[in-house]
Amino acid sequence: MDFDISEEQELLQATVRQLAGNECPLTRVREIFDGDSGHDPELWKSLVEVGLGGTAIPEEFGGAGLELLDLALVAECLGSAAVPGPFLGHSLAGLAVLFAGSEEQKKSWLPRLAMGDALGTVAFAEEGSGWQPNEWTLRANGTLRGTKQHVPYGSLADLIVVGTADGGLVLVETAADGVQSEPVDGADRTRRLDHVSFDGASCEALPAGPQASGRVRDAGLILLSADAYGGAARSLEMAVEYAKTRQQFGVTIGHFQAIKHQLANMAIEVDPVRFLVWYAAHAFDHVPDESERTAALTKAHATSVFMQTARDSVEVHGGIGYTWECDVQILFKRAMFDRAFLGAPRVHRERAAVLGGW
């Protein structure tokens, strides 16, 4: 039995890596990071043109018709390069419409999302970090009132999938009256967030929202985990590169036993995360009985490893690692986002324990 990814999936990753390297090297990432919007329309256009806007959207709606594993492999590459932009929210919005929408809603929105003619996002979090479907309190009956926090690119999106009471999902067009966005000055400037308020805004329910909202959440946990693995692997790589070039006392710091051990420990923690993420993404489509718990465990572990690896990479870089000029800080802050978005590790460890019958 072959537990590796296929040649087609390797080609997909190679394509995304090449695109990220050509279109968004760290120098460009830093320009966007230091900018106001955390978004480069031309970069997003390039990603959409190679099909990343509709990776998991069926071919009949203009997408590539691939599985969540393929989407996670893309997220892994984007995380490794710290590529800025709305990929996460846009992907989840497409999945929400696919899983929960009526045929009419799918025909209306999925081709536009796949082709990049519309930008989608999701609005789940409420005050007090209420990320989970059973914690949502906003009620919708043709109109929507209330506030959602930490909405990825809420001010730029054309369509927001909003989580409502009882785990429902509704569609809100941001051009509608009664929708206002307020930017959040978060740490990770590669993925900007907004607080979005709804004051009688028109909304349209996704019919299967209560049944699909948990599945959309799980897809988000897996994509964050994939991004975290990519970022952790890159943080380790940057630490190793620095240890090979930085000199102290006439030798590179990689000669020192303490640095060697630290790098080895980082590698031991990071490498297995790849296969945990790949299995969680595979289980999402093929092992439904294990999918929810595996997604929770993967999110908790992968984002914790990324956070620790980013910290260790800063330490290896020494004094310069704590400065704005050092690129390590970009990945460190991306780790903070992955850890917090859709719930901190402790939340999902507790969920996994409950789901496991502990």
The other form holds:
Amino acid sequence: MDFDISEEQELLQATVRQLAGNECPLTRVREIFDGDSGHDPELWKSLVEVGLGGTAIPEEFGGAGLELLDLALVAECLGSAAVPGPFLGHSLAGLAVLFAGSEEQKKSWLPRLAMGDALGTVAFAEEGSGWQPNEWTLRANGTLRGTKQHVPYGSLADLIVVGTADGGLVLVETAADGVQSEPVDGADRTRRLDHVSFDGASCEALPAGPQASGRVRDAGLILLSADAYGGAARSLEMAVEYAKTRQQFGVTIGHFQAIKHQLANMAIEVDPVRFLVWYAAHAFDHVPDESERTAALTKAHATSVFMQTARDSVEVHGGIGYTWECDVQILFKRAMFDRAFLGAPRVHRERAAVLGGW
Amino acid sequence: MDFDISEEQELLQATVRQLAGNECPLTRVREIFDGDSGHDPELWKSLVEVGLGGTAIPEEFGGAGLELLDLALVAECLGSAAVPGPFLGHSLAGLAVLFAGSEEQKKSWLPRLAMGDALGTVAFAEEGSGWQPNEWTLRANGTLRGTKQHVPYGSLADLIVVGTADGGLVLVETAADGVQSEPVDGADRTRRLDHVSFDGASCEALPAGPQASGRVRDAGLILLSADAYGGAARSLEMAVEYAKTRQQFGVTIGHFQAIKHQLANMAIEVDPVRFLVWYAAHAFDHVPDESERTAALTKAHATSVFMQTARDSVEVHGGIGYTWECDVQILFKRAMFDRAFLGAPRVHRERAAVLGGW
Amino acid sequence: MDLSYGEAYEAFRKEVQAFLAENWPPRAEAAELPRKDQVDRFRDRAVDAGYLARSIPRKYGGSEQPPDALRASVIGEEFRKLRAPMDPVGLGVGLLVPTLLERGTDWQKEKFIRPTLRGHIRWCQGYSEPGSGSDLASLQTKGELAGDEWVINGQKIWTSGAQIADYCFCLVRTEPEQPKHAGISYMLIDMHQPGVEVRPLRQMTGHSGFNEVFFTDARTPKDWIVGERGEGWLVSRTTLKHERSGLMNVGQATGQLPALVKLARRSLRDGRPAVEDPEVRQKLAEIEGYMKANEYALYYRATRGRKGRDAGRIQLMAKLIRSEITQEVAKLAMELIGDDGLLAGGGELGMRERPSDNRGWVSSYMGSLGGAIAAGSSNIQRNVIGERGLGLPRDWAAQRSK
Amino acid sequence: MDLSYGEAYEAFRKEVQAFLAENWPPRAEAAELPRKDQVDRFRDRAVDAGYLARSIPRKYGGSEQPPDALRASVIGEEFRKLRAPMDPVGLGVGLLVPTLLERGTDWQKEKFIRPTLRGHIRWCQGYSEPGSGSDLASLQTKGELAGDEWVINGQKIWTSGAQIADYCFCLVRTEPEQPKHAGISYMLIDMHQPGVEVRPLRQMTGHSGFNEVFFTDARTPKDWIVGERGEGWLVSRTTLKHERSGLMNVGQATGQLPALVKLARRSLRDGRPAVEDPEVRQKLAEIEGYMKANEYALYYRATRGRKGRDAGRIQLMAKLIRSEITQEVAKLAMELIGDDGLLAGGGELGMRERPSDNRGWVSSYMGSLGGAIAAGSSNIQRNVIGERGLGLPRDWAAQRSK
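The structure above corresponds to the form predicted on its own; please provide the structure of the form predicted together with the partner chain.
Now the full complex is given, and it begins with the chain already shown.
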């Protein structure tokens, strides 16, 4: 038994951390955050160049051939650095093609996605929630009509994997006619969303969509959880650093037991999440019986912890934490995204209850 | 507008506090707590002698002619001192006869209850909760059959007011044949409970029972809330005193910000409850539209706060708080009683939701 | 216990109603005047009638009425019904005027109080600095006497209203050689001068309610300090006391509940109104319990205040309780709005429940943190409750810094 | 990441199973012996086979195996299946023996370790005193040398097992003139002597798990101290380290969940199983999230420990996390049992879910507070996490008392 990540995985994380540190320090995050598109093509290119466009795509299709655990470890690092951009939707689009596509579709799309020649995303939510495959209602029959909400970078993507009735998945190329996107004024300006309307846009079904769409969702839940752990750990770290430097009454505020205990309470919430995320990813890769339920429980837990930790971190920072200038607000808004995207904690706790036979 | 108790009411509380302090210091509470019956006839006599047997019974029937607010103020003082005995059930029995009895029944019973010549109690709960009038199922037709649970001092009472189907109320004299009680091994040894079985015991209906039983329940909710506030305030006070005397690391533990903030958090929970209880009693007396719902909300809130405060007080006391020897455990168990008797907080919050038209 | 106003007050209410019927909205001839003049004229009459500036002496433009919280409530209720102008809301009337009355010189009172009461001049408060939050007395903005003027240099922060204020009442270190609490003066500064720069501070909600204020050789006359040199800390405590003990509108205590219930009614869970979900119902009722307990505590405080009797430690608790409740409300709202939790905050806060837009609730979710931070953080509140309310000993760290 | 045991360990499991098949339960001829002798004989054989007393040198009665957490797990699993005797549970094996191995003299090791491992002598721990809880080093029990013996006077508290213990390992102040941490010796004391009185302490649940121990001119030989005179504080830290870092059974982390779910299934709400109530389902899943996160954290610790790599600050958190989770479990159980929340605690704790009796859950509700109090209160744990885990500065008060 070995419940730990491997040396290769440690190296992968070190690489991503270094890349994020070099290419996307918080000053750069802030520029993108305050910018129009929430996307920096140069930054995205540098991520893709080290292979993050296709981490979990098999080598035969131009990817790195790693597992979801590895992808989650990447997501953790990106979350920790609050790296803006289309990583999440792009990764899920690739997994959707991989899990549900025909050989031809895989050959056609996976290398382009892995190499970053095409940008992918997923369109799941419908009006009034409806993130889960069994809630999707759009009907596709060569063409597609209807609206999907909260599509990450829907206006920039080349390829959208759209969830359809009965849990199906179809591919839509945004270059086609009949695809229109309208930006969402989202809280998290590091991961932009669009509502995307399809008005007879031509589409192509992924044959194994109904069997695979739940897996794609589960992968999304795990990547969000990993991002949430990374973000929560960073929020905590920022609060600890602040407590070590901010002076009041002639001492750093970390001397005050009230602050110290708040930070300790944050730490016991945050630190164990790392291992839960690992396990959820491991189960996705190797323990099929537990995969779906663990992903649901993990998403609910990790994103709740992130949200509360970000709140607590703002509080420890005091007034400055409440300003647009303070980096912790960026994490706070990422927490809002992670919490709500693909369904709020409540939704996944209820799913875990059902899946647990309760 | 005058949201305050009157000078007479302050005097009433001072009197009860002094009486409790003289006749029932915690050393005496502990003896009764550890004793067999949970009842001290001498102590009860001294309470009755100052009129606490009939505080809210009109003067024409030998009572003090005060309102429920006054009775609640008494209950608060008794709760604060953890006074053991049948005050709650006895008071409710008197109110039941007053609200629902015929003139004859009032004349026959109220003076004896007020003077303490007879001990009264109420029997509401049935197997699997069923504290509320609309849940009662026992049928009475001159005689009574069935079992009531958790009857305060059911084995000592002379008169039991029993809740029957359709929210009715009947009087049963325990001297009659066919009444049997079996003691409950309850947590709160200052207020003993019995399960009481009626096997064809003769009974006499209170004519206005179906109209009045909800009011009797509401009075009970308010008296429990008042007891809970008294107990919570006392639990807090004990914790504060402990923090001012217990030394660790060369100083009293109240110097530690963690303890100080725990106590401050307890205080902001506890202190406002006093005024909520006042208002609930006032509404019972004078604002019929709000009476039922406010009683439900108040019972849920006040007894939850008491329970949590008692837990927190144990924690502040550390190891010693966790022993049978420590007085705070007596309050902890009174909190368990107040919380569960007449229905747990959840039950009354749901009732408040229904009554609020939610 | 009596929750009605009583006959005397209902008679008083009739008087107020009659006054308003006569004077607001302005009659035809006055309605020709600019709005500002209409308001001035109305306020003059309301002061004459004893309805505004009630605690202020007549010679400074007030109506000098005996304190009576119930009359004040009646006036407020009736004025608000017709949206008639009341005393200007803000730090000038709320904090500066009481301080001037208690500690100001005659010329200061004459110069500043009347126009402040009439809303002709507006004030901001220059207390907090970037390095001085909970430990306010460590402030560093310095004032040096140069001839007949103070020359002020330094930075203030969290200065609400600075962008529209005419003057600032400000804490400035004038005696740097003194221990920290003894070296501060309470200074009045004209905001309309080259040495004062105001920069808005954007909050995480996107709103800009606060500012930074930079003093660079800003100037103020030598005698524009309230109290003596070096006494500013004590002078400012006068106003802080006003700020903290000021009885907020009791209605605020439960004001958020109807909006929250409305939100629960119109939000869906599994296709049904969320208000039908047992978890939501429990949480709503739990929050209402806290709100109601707090509401009646405020009634008690008001009553005790009117009777001139101490209300005890409950007076120290209102802010902390309110900020805890507000956070619970915001968290439940966040649960209720579902996917709209992805949206940027915006518009009105959630209390003004508007079915068309949940973004107000998002702002509330962020804004609810503000209460735990601003005007004495929750940790400071807990210290105050623990030490002044429960009689626990002072913190070592705080003692040490004395 | 690999959560299977792997082939080598499955082969080892077969060995253990074969050993047990041979030796437990005892064969006919041995089954005639008294139970105690059966157990002795079995333990001797299990030690010979390398299955018990694995970390103890052979010369002191152990089997001197290289550390291997997985082998230990396999042994535990197989032994428990057949209820075969394992190393005696308790403070002797858990705390005293490691301390003796590290700091004891040869004769101490020879005299005490073997019979402790065989369960022939039992120990209690004399650390806490009524006045010394979190501030353990302020202890006052004093030992004075009279000829060849220490004469001990004072009182210990929270001494579990004192009523059945043969010996006590005890912290005693022997150098009163030294600073508080430097004046303590780690002493072994025979409990069977007139100067030792044990009084059970009744807990609020009604159970008596702890005792007070009174020493009145109790005696122990001069050389029954471990380490040097005045070094007792450091010696005791050796064992505390063992106590706190000792990896508890990973299963404990989620062990309470099945019982809680069972309770939710059989409890009714409005006539339906409580497990169908949305609020209950949410709360159960929330608790499971915490439990699972903690469970995998423990797996990680075990893995890192096996690899000889530091697991980081997560090691400091297990106790606090567990006590927080236990309280949440207990509170939900209290919600579920309804009117049975009026009952006195009793019987088994709730973890052994028994449909017939909710009184175990009542005990759990009270007992769940114990975790926040015993063996380093939650506040002390938070200090440790904040200071050692997050690198925050030490408390003023604690510094001051040095």
